[in-house]
Amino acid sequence: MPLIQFVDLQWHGDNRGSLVALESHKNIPFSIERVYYLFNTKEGVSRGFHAHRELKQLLIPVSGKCRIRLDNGTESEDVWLDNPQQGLLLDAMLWREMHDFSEDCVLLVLANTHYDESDYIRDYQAFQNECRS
């Protein structure tokens, strides 16, 4: 499975601006279980540095952007979430890392399960310790 999963977002719009409709199941491939957003991230300042053994999440940038660095245990790779009608997929067990946010950036996540403390995997060693067994 690819690092690097993009979910493209269809938009409609006119003269009076845009819209982005969100569907559990539709444009988003998971049931919508918890919505949070990160905003006025000050500068260099990074966020994550965790991974979630169970959970899936899409990000999309609706203001703004920053990178993210995505990790599963043997490669990492970074991208840069710019577009509100893309958002970035991500599966169970993959290492997240968000870095250089823009003034403006409105990060919006949504997940598939409400917060359980006891998904997340915050150690990076440990977390490599999980993907080897």
Ligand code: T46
Second form
Amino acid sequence: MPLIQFVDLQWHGDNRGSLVALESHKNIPFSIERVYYLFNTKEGVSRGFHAHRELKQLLIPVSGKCRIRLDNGTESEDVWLDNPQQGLLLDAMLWREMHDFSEDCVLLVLANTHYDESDYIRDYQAFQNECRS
Ligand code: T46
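Given the form predicted alone, corresponding form predicted in complex with this ligand:
Whole complex next, starting from this chain.
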């Protein structure tokens, strides 16, 4: 499976501007159980540095941009999120880091479960061990 998987989000544009609708199992490949957004991230601050055992998420940069590093325990890849008409799909067992947030970045996240701290792997060595087992 490729590390970087984008989901194209159809937009409805007219002379008033643009609109994107997000619907479970239509353009979003899971049931949306939780929505949160990251904003006002300070200059030079990075976030993430963890993986999830089960959680699936879609990251949509509704404003501004940031750089995401994904790592499956064997290889890693960086990608810029800067298009509100595309979401980045984060499957389970991917180490993620978020860097270089622009001042205006608002990163919308759709998740397929409620918040559960026990789903997080926050230690990189532990993540690699779980990938191997
Ligand atoms: C992820 C990346 C993209 C909650 O109480 N409920 C929530 O739904 C979330 C996501 C977080 N929190 C609390 C837990 C921490 O006290 O908010 C605080 C900040 O969370 P965290 O340090 O995990 O934030 P990030 O930006 O490092 O990671 C977040 C998500 O946690 C994570 O699942 O994939 O965004």
